[in-house]
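Below, in structure tokens: the form predicted on its own, a single chain.
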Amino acid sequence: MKYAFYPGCVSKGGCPELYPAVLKVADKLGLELVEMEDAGCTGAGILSREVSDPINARTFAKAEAMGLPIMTICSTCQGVMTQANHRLKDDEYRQMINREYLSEEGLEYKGTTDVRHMLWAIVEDYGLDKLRDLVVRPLNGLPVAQFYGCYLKRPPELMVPKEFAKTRKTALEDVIEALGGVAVKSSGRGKCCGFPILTSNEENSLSMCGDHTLDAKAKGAVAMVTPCPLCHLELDGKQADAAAHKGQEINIPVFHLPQLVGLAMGFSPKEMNLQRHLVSTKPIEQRLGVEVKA
């Protein structure tokens, strides 16, 4: 299985622990990643489709020329790209984008590129049975709350179409259970984490972060996992502030998807860069029998 790898900006910026974890886990899974080094930001946060659609069309055209589907590791990137790709299925609109924006580089997007999140690649392309076979450090009933974020399931007609409903509705839960854990369904698992409004409305942002993490904890989770680095920036990075805002202790570790998979496959906490997290993962490491050094 070979993909045009789109790492996005956060995996090398705000969450640099994610990028190397992805490479190690993908290699173990046999997912061949050809990194797209000349691709722009998806335009997440830009309200103007006139700006973001040509940027994404350029990325799609490059992947199309490689003859490969795109693999993302960010729910936000996946959501923005999926919606842009849907609009670009319109022949007249796509031809206008090609003519006005891509032709200068000698590029043309024909509308055939598939964009797939790593979560979907694991569940749909690799398979849960094969994933179970690679588990050497099972989670042993570890209760983990899944946090999809707001993009990976919405809008449902694009993100969870009928042909993928059986796999995508419960993809994170299924991965957790394939690794030997127990999936804890927090009420906020498909909602916004609060990151998008952090700078404009910090109080509400921290309330959202606190609500999600406290709800997961109240339902019995001892850890959370997310396929979105922006959600990780909020749920891990702002958790201490959210706890102070709520006046309650939270202290629940938040894993990137490949980190949790990697731990179960036998990678060390250092190889998964868990030392970079603000909320310590040491209690989870101890629970899994991983040697914890002072």
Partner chain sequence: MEVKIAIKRSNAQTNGKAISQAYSIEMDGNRTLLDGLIRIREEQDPTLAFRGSCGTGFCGDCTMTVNGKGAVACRTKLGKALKKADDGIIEVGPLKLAKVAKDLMYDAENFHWQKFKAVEPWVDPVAPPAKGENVVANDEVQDLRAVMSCTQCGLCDQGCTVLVVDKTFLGPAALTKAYRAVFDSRDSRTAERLQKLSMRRGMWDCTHCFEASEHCPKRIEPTDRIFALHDKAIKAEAGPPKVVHHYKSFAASVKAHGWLDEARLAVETEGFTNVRGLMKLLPFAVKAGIKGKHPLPYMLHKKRPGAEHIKRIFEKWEDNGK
The other form holds:
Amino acid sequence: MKYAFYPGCVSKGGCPELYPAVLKVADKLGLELVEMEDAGCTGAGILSREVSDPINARTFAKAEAMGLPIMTICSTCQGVMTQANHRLKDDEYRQMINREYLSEEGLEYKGTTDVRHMLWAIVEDYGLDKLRDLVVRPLNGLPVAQFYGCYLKRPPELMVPKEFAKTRKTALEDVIEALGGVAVKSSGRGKCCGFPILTSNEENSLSMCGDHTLDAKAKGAVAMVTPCPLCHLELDGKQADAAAHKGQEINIPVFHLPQLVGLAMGFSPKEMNLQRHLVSTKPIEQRLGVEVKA
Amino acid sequence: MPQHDVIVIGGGFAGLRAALEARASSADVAVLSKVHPMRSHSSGAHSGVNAALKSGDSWQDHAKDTIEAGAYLCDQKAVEVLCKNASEDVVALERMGVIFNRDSDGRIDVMPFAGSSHPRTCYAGDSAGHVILQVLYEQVLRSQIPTYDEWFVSSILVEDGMCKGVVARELKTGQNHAFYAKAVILATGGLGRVYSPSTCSLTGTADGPALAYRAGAPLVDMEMVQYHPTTLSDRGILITEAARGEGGRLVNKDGDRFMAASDAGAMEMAARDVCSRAVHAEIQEGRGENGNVYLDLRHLDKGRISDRLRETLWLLEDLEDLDPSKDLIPVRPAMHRPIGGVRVDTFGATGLPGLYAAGECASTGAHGANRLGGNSLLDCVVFGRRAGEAAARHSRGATWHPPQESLAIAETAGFNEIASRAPGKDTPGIIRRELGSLMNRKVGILRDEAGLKDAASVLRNLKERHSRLGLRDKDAAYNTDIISAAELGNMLDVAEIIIAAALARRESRGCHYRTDFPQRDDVKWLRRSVATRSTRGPIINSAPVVVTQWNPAERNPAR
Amino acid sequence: MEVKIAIKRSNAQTNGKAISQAYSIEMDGNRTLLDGLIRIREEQDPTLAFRGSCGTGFCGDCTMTVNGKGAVACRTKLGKALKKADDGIIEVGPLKLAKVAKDLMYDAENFHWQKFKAVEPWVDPVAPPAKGENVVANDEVQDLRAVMSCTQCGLCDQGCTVLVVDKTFLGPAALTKAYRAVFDSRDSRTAERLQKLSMRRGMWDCTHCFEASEHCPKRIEPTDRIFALHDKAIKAEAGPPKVVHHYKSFAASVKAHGWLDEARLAVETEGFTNVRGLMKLLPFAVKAGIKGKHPLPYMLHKKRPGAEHIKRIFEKWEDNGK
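Give me the form predicted together with the partner chain now, not the form predicted on its own.
Below is the entire complex, every chain and molecule, led by the chain shown above.
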């Protein structure tokens, strides 16, 4: 399985721990990643679609020329790209974008590129059975709350269309269980983490972060896992602030999806860059019997 | 005790339009409505509003179509006011912010409607009502007109032969309050709940006509009850006339376009009364299926339909899992709109000083014996505006004294009396269901003397049961039981008048079809029926029809 | 068929506490929940309080919670609701985010109408034409009509993730209503509106998580409408300074490098001269810096290979906008 790999900005920026973890895990899974170094930001829902659609069309055209589907590792990248790709299915619109924006570079997008999140790639392309075979350090019933990130779930007709309902509705739960963990259904699992309004309304953002993490704990989870680095920035990065805002201790470690997979496949915490998290993952490491250096 | 120059009862088209005009005339005006204005039945009007905006069309053509559709029972002076003002009032709506569909020049577009000689109906997809209601409400907010939402008016205060305000109950608290006003405008909308099924919202309970009638103002043309030819199966949900305007066909179970027999020229574009009777006959004679005929849109352009009938398509998808590009739509006639109402002149004056009425609860006589599609919204904006203006003028000129406090106290006590009765087996709803079924069966598309007499006798019994009705809900706050009981009282009063007027008119004309008198009789019945209250029930008199320039003639059924 | 419905009821006597009451009616599953509730009120229990008006999905009055999810009762078929119900009983309650008034009725004034009024949704016309109607393109009319097909049913607000934590947020319904005035070419107050809508609790508090679009029964796409408001406000530089800096810096970074420079974004969002804001960034930066969870300082930020092409796309877009 070979993909045009779109790492996005955050896996190398705000969450630098993610990018190397992805490469290691993908390698172990045998997912061949050809990184798209020459691809622009998706716009992340911040740039106007008037400009982000052409930028994304450019990315799609390049992958199309490579003859590969795109793999993302961020719910936001995935969501924005899926939506843009959907709009670009309209012939008239796509041709306008090609004409006005891409032709100068000699590119043309024909509308055939598939964009897939790593989570979907694992569940749909690689397969849970094969994943199970690779588990050498099972999670041993570890209760983990899944947190998808809103962009991986919505709009549902695009993100979880009927033909993928079986695999995508519970993709994260299924991965947790394949790794030997117990998926904990928290009420925030498909909701927005609060990150997008950190700038405009920090108070509300922290309330959301606090509610989601506290609810996961209340439901019995000892850790959370997310396929979205923006959610990670919020749930891990702002957790201490959220705890202060809520006046309650939280302290629940949050894993990037590939980190949790990697840990179960035998990678060391260091290899998964767990030391870079703001909320310590040590209790989980201990619980899984990972050797912890003093 | 709230007091305003002008109080408008009802927050639909006519009420909001009246309030805006009263405000523009510098009156202190308030709107009192039993539902939030945005929940008014006006939101369910799909079709559009008629105005001869386009070259080749004229207000005279519009008037002639209106009068022919009305089977020459129209007050022609009122028709002239309606049609002459149409263009200006529709443009005024546009300037307030209504988003009518546009033609390629960016001007208001028009579509063909049944009974109209030219395409004349200005529309906004298939949700003109919802759009216009929103814009009027927006403007009410902009004008800072206070609205009392979810207040139910139980009576009109009349003293010294003048209307001096109303008594109303706040749903939220259960408190009754007197509202004093120099002028009151009734704009309560329809009475569809008297019939079952009906295309009318749950709010259409004949409140305005009943309030006016009890206050001593006459009602007119109450026997004229329009059935809409295409409502969805047995649900009483309207499938807009625009579906036929766009080229939709009516077919029976064998796929035949049966309208050819009634009017080979106009076919599905025949006037509503003609069309409804033809559909009814087709079903009665066994050429329907499960009580329905079919509306066929399968041959129409899919893209065009998905824009023009956007809301209708969703409705059909949600409720019937139907896709009109592939499936036939099961339809049958159902009660749609009263043509009669509180008798008013073209300025909404009822004859009782200080009391005005506009919109569906009122009748200027402009619609005669059958209303042309697209004239209803027009009626609300033209006559609503004029009523607002006239009421404001009246409030400036009146030497006015507040009524004796005892008046409101007595009215409130009368309303609350029901709360003191012990509950029995009956509920307001049980009686209403019997009423609706009765009216549909005996006072519907086809009527005869035996059936009407039967109806009158059953109705007496229902009224008697209503007078003994006790309430189960003892709460003050949000007591919908007491409101339902009061609404039922309104409906029973008005149903009695409908039956009496239908018995009196021994001919067939427009919406009123007597199988025992199937012919139109201009010699005896070119007259409007006027109902007034007496201790022994309604008295039906008649009044001449005002004719200006269109002499009664054979009706072209297409119009 | 027999339809069992359990209704969450509360009134003055229950002190706001809801008790579940079960009803059973005989009704065709093709009928709607509103039909069912009317039947219950008419035949069995006239004390049951709920709102409902048009019965066809046009007035928005009968919104409630059905089997745990927001729904418009007159567009909810009994048969379908029964299929989704646990134990074969349809669970019905009032809207969850609104204050309950009685039974299925809620405080609509605060939930819908105060916010509806707050966005001043009316058109304040520019000088009208001397004669006749305004000339408007049909495309604009169709777009506005889609927005105006909103019935204020409140399902988007019910699904909103921000309203859960902050009831004072304007919410998607009111913001969608605001779109109607902002994008109406006949209106004269666009800039002022964008300013007002940019106040705290306004459009910038939306997380654009697409819950609103998912829950809208009329497919109005409220989330997209809010995106459009954002775009318009940024173009007009109408947002709060911090937000405008954030957006501009984001765009500038992508334009210059092809991708996002987060360190630069953080600094520019606060504003180079906003010392207090910059100080606030420090603890996170230091903490994250020690942990190694930190973006590269922006001085070291590398251009992506295709950056000049992305810059061209930006330039063309900016030209198109002129």
